[in-house]
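Encoded as structure tokens, the following chain is the form predicted alone, with no partner shown.
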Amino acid sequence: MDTIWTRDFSAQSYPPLMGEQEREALVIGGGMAGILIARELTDAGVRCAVLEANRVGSGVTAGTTAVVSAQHATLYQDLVKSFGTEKARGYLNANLEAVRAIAERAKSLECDYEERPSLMWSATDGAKMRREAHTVQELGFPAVFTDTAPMGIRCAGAVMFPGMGQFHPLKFLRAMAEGLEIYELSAVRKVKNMTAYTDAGSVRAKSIVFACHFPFMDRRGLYFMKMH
């Protein structure tokens, strides 16, 4: 798939696993998430590795829109009535822990990051954006609310974020991924008795990171009958 990120980019390659290996960790999926908790474990001692079907951030993190913001599409209002006051301002200070270390990493690479306000809008509903910016300043974020948006985008309500950002997603990827132990064209097939199966290898280990959009194994959800 062709997107704007994989455009005049140059993605570093990985050779696919060959025969039997052991690891502490295995994460399964080279996409954004993927690589970040291998970095993270790697960076904090445990020998991972990483098993990517395709071609490491060539999935969902290609077509991303390479917002790094605290603000999506569910409400904060909503997160309160269904889970109260507490929990939801749990999650949003999570959400603003993670912009703040992906910008403080991104800050240093060559990325394109720049530091940018993020912003939610309704065509129609102003009130309802405006209880939102008042739900997230009672939460403890000074979020703005606008009756404008840019590009002359039809709004009757906003809510900006401050202090969000933006960048080139493969572009902090590949730095991410520099220095880990990543198999690419490694599709896994199975994963049984803590042990993943490709077609030309296996790897057991302690633990299983599923980072890879879709969690495959016959387990508890029955995803797999949720899948077109």
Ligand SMILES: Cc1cc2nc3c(=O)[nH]c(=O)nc-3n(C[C@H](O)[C@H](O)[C@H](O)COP(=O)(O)OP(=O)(O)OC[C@H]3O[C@@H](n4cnc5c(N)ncnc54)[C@H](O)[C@@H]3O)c2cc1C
The other form holds:
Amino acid sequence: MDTIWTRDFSAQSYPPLMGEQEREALVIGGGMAGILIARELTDAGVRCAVLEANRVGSGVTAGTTAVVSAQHATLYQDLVKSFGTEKARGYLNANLEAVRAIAERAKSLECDYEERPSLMWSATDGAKMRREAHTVQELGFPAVFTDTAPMGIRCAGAVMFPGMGQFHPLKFLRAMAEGLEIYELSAVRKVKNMTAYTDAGSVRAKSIVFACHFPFMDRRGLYFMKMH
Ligand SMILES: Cc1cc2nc3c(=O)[nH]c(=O)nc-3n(C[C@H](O)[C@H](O)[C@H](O)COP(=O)(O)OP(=O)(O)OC[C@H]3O[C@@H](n4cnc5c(N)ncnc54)[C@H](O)[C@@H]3O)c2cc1C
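Same protein, different form: I have the form predicted alone, so give me the form predicted together with the ligand.
All chains and molecules follow, beginning with the one already shown.
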């Protein structure tokens, strides 16, 4: 997939998996989720490998808009309604902590990181956006309501989160992948008895993370049938 991020970007390449291996942990999928999990595990001293079917960052991660924000549409008013204030606050704080953790790492990497406000707007429903800003303020974060949006967008109301960020996702990923044990062109065909099998090898691990969108093992939840 050719995107604005893949233009003029040279990815690091990794060899395919060959032969039988054993690791403490295995991550299936080398996108933003898989690489960040492998980074955390490796930094914590866990011997971990990543198996990627294609190339690192070539999945959804290559097509992201790369806004690093705790803002997700008008989610917070729905969270408060469905789960109450405490759970909504916990969700907000977990997201703010994630933004902070990414910013902390990104600032020291070559990934074009910039601290920017994030903005969510509605062309028609200003009241909903005002409610969202108020809800987030009540949860403890200084969201700002405004009735104008940049770039001449028609705007009935918008919510702005200060101190969020943006970066080049593939540059960030490339830096985060440095030093990890990664195998590309190594699609996992099946997982059985804590062993993942590719066409040319296998990895047995105590823990296996599915960071490839779908837990395709025929186990609990019968997910493979849902996927079919
Ligand atoms: C248009 C768009 C805009 C977005 N904007 C934002 C945004 O602004 N901010 C934000 O935070 N998020 C945004 N997102 C969401 C974000 O981009 C994704 O949540 C994130 O990139 C997903 O990462 P991932 O690692 O889960 O998936 P992917 O990047 O798709 O990685 C999964 C990897 O698993 C591999 N894989 C699949 N099957 C196997 C297998 N059997 N064996 C081995 N490997 C396998 C794939 O090849 C792939 O590389 C956006 C998404 C889209 C589509």
